[in-house]
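As structure tokens, one chain now follows by itself in the form predicted on its own.
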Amino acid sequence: MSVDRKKLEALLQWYKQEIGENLIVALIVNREGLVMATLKGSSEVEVEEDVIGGVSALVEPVLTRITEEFSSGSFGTGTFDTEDHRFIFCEAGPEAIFVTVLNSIAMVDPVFPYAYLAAEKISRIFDGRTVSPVIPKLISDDITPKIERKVDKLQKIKIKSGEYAYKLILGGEGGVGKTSMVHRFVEDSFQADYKSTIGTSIMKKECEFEGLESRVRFVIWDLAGQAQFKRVRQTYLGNAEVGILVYDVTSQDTFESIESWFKEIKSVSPNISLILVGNKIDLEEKRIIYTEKGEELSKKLKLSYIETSAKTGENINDAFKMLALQMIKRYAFAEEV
């Protein structure tokens, strides 16, 4: 089978950046727990060449007890616990485990939704499917459940089952790319001449999560960003759970009014929880607003962060996802097996 092994490299790569001094290696093995893709990471704890050189040499019993549980696509996501390492065990579509070897002190709860991420883009790697292999950077809150560390014990992380649905916006300045975002993320379209949305523009669209018995159901609520509608916005804006900021990485002045709407959002939905997103990322000729300040004001405001093209496709799912997963994590939980 013929995989994009530079694509994997460099996911494993953005991993790294975002996991940081914890991760001690990231790992993609087949279902026989043959290592197919290895990344060191940042840690100064020495790496066993067993962890190196084959992942099954090091956690075979735990790889024995769940390979017949990955087999069948019904295991998801595992930790297991030793003196030394901690262990997130990913399902990585039907060819793939994702790996990833953390320090003895690490928290798993702030791994694991990054971990989930990259599991569902090597298995988009593995399918020959377009994927980008950033990683975006995501702000834990403290609504998020504590995976207890449980020494030899194999432990399944589940998310409680159901359907959440949720009312989403979008706030940002008129021409950032709003409506375009939601029609590729609900019609997988792009239009170059939408007209500016008056009032509001309502579509709904239902985000799934492979390995999960869970769905999260969008209700999304495309707000005008001209300044004429913003009495008009503040009737829309309440009851929203979730919502994305958007600005236009060619413009310094959506980028500078985004604290003006994260205020009256939150003034508003003072409980909704936000993601920062940097759009027309496909115009790199024109862009003036770079990743490193998108991460300043993302950290600033304490949100999530990624930057997208509503015209080529590329991150917008993953924009949508990282808030679906934002939320359906506060229902986790560890079960033992």
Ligand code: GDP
Contents of the next structure:
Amino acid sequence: MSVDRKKLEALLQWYKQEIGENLIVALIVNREGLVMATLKGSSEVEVEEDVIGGVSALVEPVLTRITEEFSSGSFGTGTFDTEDHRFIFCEAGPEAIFVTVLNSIAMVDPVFPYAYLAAEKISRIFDGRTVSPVIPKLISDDITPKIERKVDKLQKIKIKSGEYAYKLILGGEGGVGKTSMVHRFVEDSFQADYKSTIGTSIMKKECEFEGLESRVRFVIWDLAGQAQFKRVRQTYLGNAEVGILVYDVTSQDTFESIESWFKEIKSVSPNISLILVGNKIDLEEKRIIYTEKGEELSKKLKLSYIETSAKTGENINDAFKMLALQMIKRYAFAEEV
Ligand code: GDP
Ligand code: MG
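Swap state to the form predicted in complex with guanosine-5'-diphosphate (GDP) from the form predicted on its own:
Below, the chain from earlier opens the complete complex, with every other chain and molecule after it.
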């Protein structure tokens, strides 16, 4: 297949202009792991020769994983941190992966919308469709809904009929175990293999369930450390169809904050289906929020409730399954996308 490489390169130039000095390098790689286009950032930081080599080494296992787990060609994204760099991987259609390498001190969140836009455009270029390589500046809140719509559209386009992919978000204070739950759920084989190299991993992933007639796919958005930035937070909480509200059963504060998370999430994603999770039940001796309290709150908020331990894995799958069932009940007869 012939790809308009000039356009790919022009797009990377625009991308570089928008991302600024934190960009170390941006790469477009195909499914075989071959680099299709590269652009080094303009930062004063010397781009070490081995960054690109290092990227290829990282891209390979990620690609293997993506091809295995996203075999239907549906949307997938991940971020990885190494000591020196932060990586953002965005699937750009069935053909390519768009890789952004940032300075280790860069914030990933402001870059995400640009990465999505770029990935969407790359996907179009690979499809041979008309697309402008221009990446617009996304500066104000007014722009945010537009990006969301694009991201949303991007996800929906890739859902095959009869399959469902829902944006899943996690709410709750830092430290309650959200990331641990996701890692548990998405199976940590990758993490186990690559933990030493890439440290923290995975922000999003799709999943399927055995034993359920309908296939339910989740695109999991883990909010990581950006919780303090309300504006960014709303972008990521928006357009979500499912969500998990998590508190830590050993912490009163995290329990008390659930209602405000509930309100905030509902205000940006009013139709979201949520469940309430009390995590860290393995810490029996430290526990201060007991089942009755959790159930009471879940009744008040009209949510299903489940208790988990991301450490032992107890009920983690069931929590996600509970959500899947809610979605099946809710959308089983909705029109196919
Ligand atoms: P997040 O900030 O909500 O994403 O929380 P993390 O997943 O980063 O977890 C915060 C800390 O709690 C980490 O040290 C985890 O190892 C720990 N943790 C998470 N889940 C559990 C659990 O179920 N039991 C125990 N004992 N520790 C947990
Ligand atoms: Mg986290």
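Numbering follows the first chain given and starts at 1. The structure presented is a predicted model; accordingly, all values stated were derived computationally and were not measured. Between two forms, the rigid core is the largest collection of C-alphas that superpose within 1.5 Å.
The two forms, fitted on the rigid core, differ between the two forms by less than 2 Å at the CA of Ile265.
After superposition on the rigid core, displacement of the C-alpha of Thr254 between the two forms stays below 2 Å.
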